Structure formats: structure tokens, C-alpha cells
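Below, in C-alpha cells: the form predicted alone, a single chain.
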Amino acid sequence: MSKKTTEYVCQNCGAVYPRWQGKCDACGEWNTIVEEKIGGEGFSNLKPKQKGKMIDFVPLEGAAEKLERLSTNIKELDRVCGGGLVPGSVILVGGDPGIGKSTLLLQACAKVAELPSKPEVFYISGEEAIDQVRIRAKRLGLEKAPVNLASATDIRDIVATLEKSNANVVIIDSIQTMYLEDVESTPGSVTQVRACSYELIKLAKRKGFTLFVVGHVTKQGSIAGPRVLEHMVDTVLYFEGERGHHFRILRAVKNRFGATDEIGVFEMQDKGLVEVENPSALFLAERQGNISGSCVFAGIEGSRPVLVEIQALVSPTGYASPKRAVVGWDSNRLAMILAVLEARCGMNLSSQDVYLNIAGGLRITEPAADLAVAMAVISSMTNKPLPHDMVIFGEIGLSGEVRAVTQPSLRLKEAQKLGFASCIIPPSYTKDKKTSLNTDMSVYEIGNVQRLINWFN
């Protein structure tokens, strides 16, 4: 047995020091810094002679093994995972507490369990007992699913029962929980979460099921436990939501089998999530027309085109330095916008509070909503409304000078499909401008910010 160790991690981003010090230099975080154990059984014990055996290359050119995907009858959870489940893969789940994870596996592990080839679905949770799952289960209508229920904790003794199982679909809720005898240190620590994955992921390549892991986050959002995690799974999953919205986003930031920033939309209710299919129109359900300080944004996320309202309010400050409240975008992103305003358009919004807010819950993270946020904001200044059939979109330059933006055919076949009728974006690609947007809509080019000003005169 090898002579064990001692080393001091950073419990929030996974950094070692050969010390305890207050501050992790890594991530900025205090007192996060804890001792553990390590070396012993469990870990690498190579013998110092030990060669290792020759490994073969292959070249670049060849076919490539079609991937026969799993579905779980949830289409936006098959959205996400691009197109479905992949056999062998490994999805790391994360979310705030309480914004329903748990409730979204159970509901796709209930479906899988259902489909007419019946696979095997096992669901672990190391969070909750088995009568609070069942509880649950009964409430989602889902007690009758044919699924493999277990509340288990020790990795060794899930890795030999799934070693011996014919599993398709494994869910385990959630790695924090989980521990190894052989590491020396709490579960939920850098060195376990490390340990567990690594063992639960090497059974779920040699078996070929389809791994789900919850992680929880940290205060900032981000996974809890070594940045390393992310890097060993094949997908990463971010369940997002406002608590006071009914709306849930869950969003692929890393997909080895599928594209990137794809979102799937949910409504939370009484029986659980619910669909939704066009989020657009229910983004838009409760938007009020003829309301200054209000606009339409077309954006995209992943390949979906998804309409949102933005919402902006300037008011006189009461306060030395003024106000600035963003929800739902980025706060450095506004402040440069009204710099820009400032500087280009003459506007006086240093006396000004201003509030922004996107509406429904979602988070807007590409830069095509700049435009939509300066006429917002504009529209709010001067007190004036902006028509309630035209939809916004463009990126604005330190200069003042609106950009284009991708895909700009797919905004507006999505504006046009729920009823608008006029657009402002960035000039056009080509000389022909109405055949290449391909739209019927009123189209209206602005090149530079200060042409926003006029528009309102």
C-alpha cells in the first residue's frame, strides 16, 4: 500500500496547495480550502519499472460508426441532447435548488422505462429516501413507470449491482452525495466528486448506458466541485429559471453530440414540467402594446429562433451616483449601451436610474440584443411607444455603428409567423435586401445609433 499524504483543495474550483492558506489564489474564494487525504487503495499504484504496452494509430480518414441514439419521448430534452440519448454517453445535470432537476429525470426516466423496447432504467438517489421519490412519482401521475428505484449512496456497492445489470439508462441524484471508503474525506469534497465520477463514468463506457449525474452549484451558478468534472462528461446540462416565473430553460453548454447553446423550454405545473413547443408566443402572452420603454427582441438560441420582450425604464435618480438594474442580461452590456448613447446620441443619462428587465425569466447572452435594449431605453426617455407589430435585432460598436448579426432569414420567418409586420435591423449582406431576408415584412435599415434618436422626432 502506498504511504498516504495529505493536500489542501479549494472545495469551490478544485485547486491544490501544499498548505492551508485563507484565500484560494485560483478562484478568490475564502475558507474553502480544506485538508484531505490522499494515495491509499483506490488510487494509481504503478510500480516504478511497470512499462506500458504499445498503442495503435489509425488515420484520419474512415467511416465513422453511426450513433444509434435512445429517445425519451420528451422532445425538448431531445432537443438539448441533440436529437437523443446516445448509448455510453454521460450527462451532467445542474440547476439552483429547487428548480426542478429532479422532477425533469424523473419524468425521462419514466418515459424511457415506457417505450415499447423496454429498457432497463435505473434511478439512484442518493438525496432522498425511496418513499419521498414515490411520493413525487405519485404526484407526477409516473408510479406505475416500470423503473428501478434504489436510495444508495457507496459507488462500490452501485458500481457492482450496475455491473451485473443490463442497464440503458442510469440516473444518479446527485454526485455530491455519493462516497468512496477508499478516499479519505466527506462526500461532496473535490477529492470524492473526482473519485466517484471517474468510477461511475469507466462503467458507463464499458457498458454502454446512458449516464445522468446531478450536480449542484455553487452561489455563483456555476457546478459545484473540480472544473474537472465538466472535462470528463461528454454534456453538460444547465437547468436555468427565475423562482418567481413558471418558465424553465434547460440549456447544453457543452454537447459532444450535438450543437452547443441549444435551449429546450418547460412550464412547471401541477403534474410537473410541461413542454413547450413555441416558446415565442408564450414569452409574449402577457405583453401589453402602446407601452413606452417596451420592444421586441428576434433572437436565437442554438438553431431555435425565440422572440422575448424587452422591457426598460429610465427615471430620474434620487441618489448621487445612479442606478443601474439588469435582470435577465448583462449589466457590463448596458453600461456600455448608455455609454454609447451618451457619447454618440446626446443623451443625458447620467441623472437617469435605469432599469432593464427581459421578461418571462430568460437570459439573453448573444450581443444581437443590443439595438433592441438602446430603442428600449430610448423609447422609455422620450415617453414613446414603439409600434407593437415590429420586432428588433443588432449589435452596436463602441462607435456607434450597428453591426450585423447571423441567421437574420430565420428571425424574421419566426417574427412573421406570430404576426409581426415591420423590423429594425443592421443594413443588409447583399444588394438585394428583400430577396435576401427572404420576408414580406416592413423592413427598416439603421446603420448608426444616432439614427435611433430620429426615429422617435
Given for the second form:
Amino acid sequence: MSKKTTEYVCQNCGAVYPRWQGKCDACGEWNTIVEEKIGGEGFSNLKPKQKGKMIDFVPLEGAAEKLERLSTNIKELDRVCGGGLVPGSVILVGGDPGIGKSTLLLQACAKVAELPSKPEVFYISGEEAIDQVRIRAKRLGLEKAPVNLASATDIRDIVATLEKSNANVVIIDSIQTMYLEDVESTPGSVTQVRACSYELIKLAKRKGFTLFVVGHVTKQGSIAGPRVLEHMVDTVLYFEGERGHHFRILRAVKNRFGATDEIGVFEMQDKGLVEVENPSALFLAERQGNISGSCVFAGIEGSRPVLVEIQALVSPTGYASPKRAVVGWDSNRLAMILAVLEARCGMNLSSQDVYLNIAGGLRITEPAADLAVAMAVISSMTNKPLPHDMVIFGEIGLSGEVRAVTQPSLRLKEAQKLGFASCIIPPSYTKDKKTSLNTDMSVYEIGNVQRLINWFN
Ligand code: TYD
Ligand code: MG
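Same protein, different form: I have the form predicted alone, so give me the form predicted in complex with thymidine-5'-diphosphate (TYD).
Zooming out: every chain and molecule, the one shown earlier first.
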């Protein structure tokens, strides 16, 4: 029997098929399956009849090696990484093209290279020529930093070079431009991305350097060659932001060495990315007073509180089926809240278009924003503004009840710091003496959405 030399791989999710088909059964995408040569994957080269060695088992308890983290001097980046860079760890940085990944990593590696302990830093660009990176470094005022810069795409050369170095931090920009000659598919294909990453990760673990890998995001919103890569690395960071806004959010979606959902906030300026110490103040900076349909949500992103303005606009529809448009939040969640308002409170929204916007370009995923969204919709519908100094949080259930959310006192503390004087929150906190809210604000506890409407009218 002749040995199979090709397989068919979905470029979106990495599923493998013995023959071509139009639609990927695993992820449901059309026209993503491409023929690729087998081999060069590292994992599959194991000879079947080799005898294995015995492995040692140990008890769960034991002295763990203390992680000596390397601080990057960029506080927002350190926090997202769980408090600094762990030697031998691999960090995947994903994001849309042009969002600022190269800028962030160039700034980070320059800062690291300038540390007093003089770490060896290597920046390998497969996308830009040396001159382009130099021009950027000059623009950022970093041209004096002792960074080792190269423009290369052949993984074998890169591995051979790094093998001989004493690297502490290595940046590969981007993994989609890298290739291994033994693998016959084109750079950027799932097989190449997987094979190149495997070689780099193996080296990083062996030599003990921190490896940053840049990965572009496909139009579906996942890093190309995505799931395959995400489980190979220790940390996955997404760099997000709206094109029209200056804010950029670095979000940890997976972290073996720290908390996930941690965010770092940056502002893109003409001299590169600048850390934002107080994101709430920034997100609320452009808030107008006395406008209906706007309210402030006290949220938590990772370990820190963030206040954001939620805006809703409800207007009579001109379409047969009313329009719902959402920026920065989950559209299914909005549909659910509108359904609750209709079914439990008798609001008529079926002849109204509803637009929802999280001001400032932040994406919120917390259900704790439900109550604030409902409030914004009610305020816009009745054309009545909320008190300017009020924050809101709480989750809404399908029967219209308002449910408790985590860390109420942290949310209120941040609100108070920024000058807010009153809040609408779920009930049950003050009854329970243990979760004392510890706040001087006026507190309105509201148990269901109907009561919210009554209170507001
Ligand atoms: P870049 O880091 O090249 O994005 P990525 O690597 O994610 O593709 O970001 C480039 C964008 O950032 C570009 O549109 C210009 C902008 N920019 C600034 O606004 N200020 C700066 O100082 C720099 C270097 C870039
Ligand atoms: Mg780039």
C-alpha cells in the first residue's frame, strides 16, 4: 500500500480530512480546506516500535521552583502577563493587522533590553525589513536600546542562531510569515504555523527564554491556525481596539502563570503606545451630561474595576422587522434583555429600533452589565436622563429578577473615587452583614426590572 503523502486541513480550525470537501464539519466554514503535505510536525514522527523509558511519579506536595519573573517596565503588560515575564514561557499575541502589535512588542523589548540586569533581547521580524523597524524605533525614540534586530523567516536559521545565543527574550513577528523548508505547504498555512511554533516552543523551553509570538487574527476573529496554536502556548493575549479610537486593550484569554481576563489599557499616540493608569477616567472623559439613554456601568475587568458609559438609542423603526445593532457587547444578551423588558414589564419594543454602544471602544463580556443596559434602554425610551452621578450594575434573569454579581464593594470603591454619589445595585448585599459594602454612596437596591421602571418614573 502506498503511503499517504497529503492530507486536507481546514485553515480555520485545523481539522484534518482524508479528502477534500467544501465545508468543514468541525467549524462549519466553507472553502477553508486546503491540501497540505504530511510531515514536519514533530509529533507524528515517533517510530511506533521504540521502547519507552520509565517515568518517575512524585507526590503532589513538594517545593516548587520559584518563578523569577522579568519585569518589562511596562506595568500594563506585566499585569496582563501575571506580574512579569516567566522564563521559558511562550506568549501568543493576537490581534487585527495594524492594531499595534509590532509597536507594543518593539516598545516592550526595548524596555527590557534597557534593564540594569542587561537581558539579551532578540527581535525577529518576518514582515518588515530592517529599515522599516529602524524607522519605527526612531519614531518611538527607542533607537538606542540594545536590541538585537534581524529580518528572517526561515525557522531553521532562527533556531540555529538562537541555540548559540544567551537569549532572555525573543520576539517573532509574525508566526504567519515563518516557514520550515521540510514542510511543503505555504507560510501561514495551518501545517506551517504549527510546525514552526513547535520548533520555537521546544527551543524556548530548552533554553529558558521568554518567547513572544505574534499571530494575526482571521476575519472570524481567531488567530490563524488558531486552536492548534492556542493550546501549544502558555499565554494568549489579544490586542483589541476599535480602529477609530485611540484606546487599545491587551486582554489575557489564557494564562498558565496568572489570571485570565486581566486587561491592560494603552492609548496609541504619535509616539507609540502609552500606558493608561486610570482607564475609568479615560472611558468617561467624553461623557455628556443630562442625556437620555446613557448610564455608567461599574464593571470588573480581570482584577480591576473599570467604569464605562453605556449608551442606548431607541427610535421608531422604518423596517418590517426592527433593527438591533450592538457595539462592544453581546447582541444575544441585548436580545434577551429586550425580551425581558417586553414580556415582564409590558414595554413595547417590537416597533422600535434599538442601538447599543459601549463608549470608548471597550468590549464588555460581563453579565453584570445587564441592569445598566436595561436602564439605558428604559432611559432612552422614556427620553428621561438619569442622575449624572449614578453607577449601575447587576445581572438580569429571565423572570426579570436582578441577581447579585461579584465584588460589589470593589466596583463601588472605584465609582466613589471618581466622584459618583449614588448607585443602583442588586438586593441582598446589605442584608448579608459579611459582604458589607463599605461605601458612603446612596444605595438603591432593586430586586427586579419592573421595580427599576417604577423607581425611574
Ligand atoms: P503596528 O504595530 O504596525 O500594527 P500590527 O503590528 O498590529 O499590524 O501598528 C501600526 C499602526 O499604529 C499604524 O496604523 C500607525 C499606528 N502608529 C501610531 O499611531 N503611532 C506610532 O508611534 C506608531 C509606531 C504607530
Ligand atoms: Mg506588525
